[in-house]
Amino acid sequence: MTDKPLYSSIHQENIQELVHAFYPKILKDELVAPFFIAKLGDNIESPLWKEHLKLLTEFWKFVALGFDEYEGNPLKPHLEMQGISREAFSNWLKLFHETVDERFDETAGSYLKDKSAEIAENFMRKLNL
């Protein structure tokens, strides 16, 4: 984490950094990183990993800025993947919700790592996990 102040509100800038700062932290964890590795590589650097985060940041605007950029359907890799589980998804939550408390204030914070518990728990049932 560095010095720098907590942001106060959401926008499209620190979205993005969000995404960027977040999914590092994915590729180092035992039970998640598997998944995205089988998908993308390790290799965060890849074209394949910048288009996943492009589209992720697009996906993080819309759901909490209304932007309507993001064009897909974020269930549907998860209803592809093998071995999924619910302590994946714990995880998951787990790693957004800390990089979450590292660039946001408490107020803003609140609302991304609400939209994210929703957003897992949407998944997890729609996948009966």
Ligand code: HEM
Given for the second form:
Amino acid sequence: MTDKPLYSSIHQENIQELVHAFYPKILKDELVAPFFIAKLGDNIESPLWKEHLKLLTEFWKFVALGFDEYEGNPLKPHLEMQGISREAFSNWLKLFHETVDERFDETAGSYLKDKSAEIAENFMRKLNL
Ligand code: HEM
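What would you give as the form predicted together with this ligand, now that the form predicted alone is on the page?
Every component of the complex follows; first up is the chain already shown.
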């Protein structure tokens, strides 16, 4: 990672790379992984996970670049998660920000980090956490 220059702009290839680097980390987080395993299993190579990675790539391309393939409802699956907590969101964000920092410079990275924090705050508010 350290020998690669950091991205100074956001584009569809590095968004895909970000998403694909983030979820393997999520699957190693004791607090957050169980929510994903319950829905998608623990094999990141499975068709269900591939679908999730594709959907989340589309989501971030929509958020950061205005692409229009994403047609989901971002909040909905989280509303049905029993036991989700502020601590779980905090771990999710920490790992997302860490993954961003490994790839993006300060300007491009801060956009993605601010957006993710904003969306997480929104989710937590709507989940009454
Ligand atoms: C502790 C925090 C979180 C957990 C445990 C979690 C878990 C999950 C799981 C398990 C799914 C798949 C649901 C399914 O396919 O049935 C999902 C979907 C999704 N998550 Fe999260 N998530 C968290 C935080 C976030 C945050 C902060 C964001 C955005 C910044 C986000 C964005 C999304 C999106 C866009 C989807 C797809 C929704 C759809 O269109 O169906 N998640 N999440």
